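What follows is one chain in structure tokens, specifically the form predicted on its own.
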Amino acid sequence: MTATFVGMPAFPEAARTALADTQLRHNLAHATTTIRDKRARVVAEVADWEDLRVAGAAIKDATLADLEHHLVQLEAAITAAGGTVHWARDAAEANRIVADIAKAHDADEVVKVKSMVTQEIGLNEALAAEGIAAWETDLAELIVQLGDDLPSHILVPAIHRNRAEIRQIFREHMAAAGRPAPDDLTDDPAELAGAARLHLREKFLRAKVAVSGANFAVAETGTLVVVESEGNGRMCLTLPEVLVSVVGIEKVLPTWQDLDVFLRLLPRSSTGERMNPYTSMWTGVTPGDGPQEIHVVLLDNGRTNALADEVGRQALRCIRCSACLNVCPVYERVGGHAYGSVYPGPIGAILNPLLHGVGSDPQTDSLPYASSLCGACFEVCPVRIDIPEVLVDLRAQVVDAHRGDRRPKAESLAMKATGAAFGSARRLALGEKVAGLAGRMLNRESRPPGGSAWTGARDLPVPARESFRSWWKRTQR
């Protein structure tokens, strides 16, 4: 299933740790504010933006409703164009396919285009176990890899780092992975990018195998599409002899006309640009031009489970733009690591439980509660995923999954006690008398024994000194 950060505690505990890191909060606030302001400006330029959102959602829903047909059509088109299609039910199968292809070409290293799905399946670690080094070529992914770190954002995996920290990472770790950073490297962004360019160039030129994901896959022609901003993807997609693309089955679009909608939605929602600087498309093998061997791994890994969820299946519309992260007040304060997965933020809070399932892992079960349900994520989502609706539904699923536990949670016991009280007029009257007595004894600053975990962040109204029942009897006499 989906890879999680091993040893990561449940969200509430991880969030408390993140909140204590003032540098992290500063980095996140600066970065998310910048990105969402850029997005707001370019979206405001599009008079029919809401119509585009509706169109994007409709195309995705129609495709998912007939997913089998479109995937079979995609396979046939890729095969006819000279590519090879592999089907992977889970992460283990996908990793084995990629490793076998690399080993068949005696490759002890691969270069990678930024890809969420390969992070999802833990491809780098799986290849390392086979003696194959996987080199990230996206600048932010390179920072995370060299720093032995974990990604914390869908679009900008190193958003939790500032440029001084990046300089230190480059100076300390670049040499062990290839060309070292210049001795006089400063934290100027242009110099940092230049150091990364020189470091990666030798890897681009010698790699025989490249690995990518795909933002979209057009079923009618078998065309894969990758959008990016740096050009590293273009290098990976054109220079090596062999290209392996791992693609989630939800990435398929029926036609080129459908693709047009998403190439207008995605760049504005993700990087705040009218179009991506690099939009690469390839259809099978072209003799003498680009990779001469193309493999496409179509990955399930829990996606059919999500598709079976009537409320949650809308999460499969996601085009990984990260707009929901950039407006989320929770993400802005705790960052991505607290979510314990490569999919952080609001979309991660629903996607991880949908792919992984609820009821077996406390960390995953905590994610649907990692939200204030403010609705900002739905307002910016380019494909209108109603994330708050899915969060509420997943919370109900988490509760239902634990109804048979031998040791019920305090919340469950409290709800049962409340139900028993409200189920009997006599018990309710007794409860009102007790509450009235408490109201005369307590003041607004009082905290019930053991209730500090609740009242530390919430107001607890003082019970009325007189219940409505008592008031009625007294005044109607």
Contents of the next structure:
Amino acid sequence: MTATFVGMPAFPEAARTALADTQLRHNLAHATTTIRDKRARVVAEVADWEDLRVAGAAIKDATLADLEHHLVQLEAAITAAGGTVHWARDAAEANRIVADIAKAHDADEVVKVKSMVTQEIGLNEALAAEGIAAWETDLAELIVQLGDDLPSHILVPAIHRNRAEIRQIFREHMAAAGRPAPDDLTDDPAELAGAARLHLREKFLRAKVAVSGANFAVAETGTLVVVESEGNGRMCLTLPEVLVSVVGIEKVLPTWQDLDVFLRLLPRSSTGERMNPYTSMWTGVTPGDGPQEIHVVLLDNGRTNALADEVGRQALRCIRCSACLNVCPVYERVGGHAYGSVYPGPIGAILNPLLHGVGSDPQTDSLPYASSLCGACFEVCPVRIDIPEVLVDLRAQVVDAHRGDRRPKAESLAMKATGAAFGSARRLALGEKVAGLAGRMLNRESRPPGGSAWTGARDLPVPARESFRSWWKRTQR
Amino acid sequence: MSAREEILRRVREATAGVEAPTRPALADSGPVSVDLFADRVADYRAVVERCTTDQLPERVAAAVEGRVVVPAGLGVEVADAIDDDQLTAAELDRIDTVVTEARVGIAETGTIVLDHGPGQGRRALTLVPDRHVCIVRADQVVADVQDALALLDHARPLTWISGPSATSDIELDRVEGVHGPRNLHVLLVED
Ligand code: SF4
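Can you now output the form predicted in complex with the partner chain? The one shown was the form predicted on its own.
What follows is the whole complex; the chain from before opens it.
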């Protein structure tokens, strides 16, 4: 070949990128197949699995139908147990609350438990703009953060990185963030995990403020629940003096005993284990044990939009297990970045348009088309969210919103986009590459000056992203 | 309008006229099997040893390594152990082993739940040291999650432990131990 494609880098760099993309697709296929098989094995052990799914869906639906009551009850129970409850209409409000709490304690850093919701609101960037460093402590999140990268999977956010890349990220970037990686670090996963243990331990031991999400919040008792594997969650929830938990209003469960259904559904659906290594539960403040100041931020940020959508409100049952990602043929080929959101895969394809509304953002409008409607996601969903049904309904909403547009209909283009996703691995690789570049533009070091203006624009989940549609158009030539 | 009032108003409007479905009843869990509990805990690559009350002190002594800390109220003597007297996290970081009891064991999932009462210590105690020797009595084992919830007091902090700390974040290779104890040694006591 004597010419290069316009805008494409010359061979060495392009070759490296292509190789990395091959690795990426390989990693993804390996990951989704492995988790899928593990899930199938442990689900088969449970005789009443289908009953559990029905119960999970019913409990969530009943909670949502009477959500005001349960939220008020939750607030009262947390307050009675010595915690403080805050309410946040949107991302900016939630970020401000967290930043103010950190500042009230003169904290210039916080340690964080992996949490989808704090990514959704762009908390790390908002805190950085206020001079507060937010340290991710989940191993995969640490890899993503140190590598100035974007998460690509709900459960295993660094699944697009292989061990050699991780070693390199640790060697190059740990020192700037704290304790450097050992000189003789190899790419053995146990050694890499050991390096993360040492790197983060000093942060756990000195941090005054921790930030978490919650998997569940029990209205009648005021109990918050965090489900995790590594123990970084326990560190954050136990050692600091102050704990702030940002909790979407859909996370509430009415009763203590309701946890039964969800603690049986979630680990099997998520990591394919009978139970995850650690689950922490706390109710307000316990004198002499753990943080003595507890805050809970109840967040809307579009959830009431979703709640008002008759077909779509079922998406609020989601317990973020990621089972739907692992069975999705589209996700397996394009990976998480192409969805342009912290919520990728089938759930992202419905949740993002439901939270933000359709008709204003082309990326969001393209998501309901990022599916072949095969229905595998519904089959595995532990709370029986009928994702294909919601997708079809959202497509109709997108078409309605674009009636009168002079450009070609969203639908025809986006359907071709789905076809393209299956048609050409090469195009997918390019799509991934662009998403990766966008991710790099988001990183802290290269953030443009005027940080607060930047974070003010971060109500949307992740900026600098590419729609399926524009990506397809661009890569067609 | 405050954020609270506005969110609650939006919720009220969004759910006007929405009917709550009835919840299906779920089956009670089956009989308790201590053998299943032992198998399922071991499945997580924890060490499980069964012993009698008489054998317990020597088993504990054999299971501990290095500097040992114990909580107030522990029902077994551990030679040379340090009593936890509100040690700082940094001090705990220099300790190798913690020995505790538990509140309940769940057979179906191989889970041990601590409610951090007497004999179990505060949460940091079973988190910072790298080796956790945990004593579970056979009569504390229940069949499934719902039975455990019925016994547990939500007002206490609770830690559910299913095997040692683990991660599969690097190429889905399971590695024991990132931040919590990398070694979980369960002594299952039955007489
Ligand atoms: S939609 Fe269902 S399967 Fe997908 S992440 Fe949510 S709960 Fe899991």
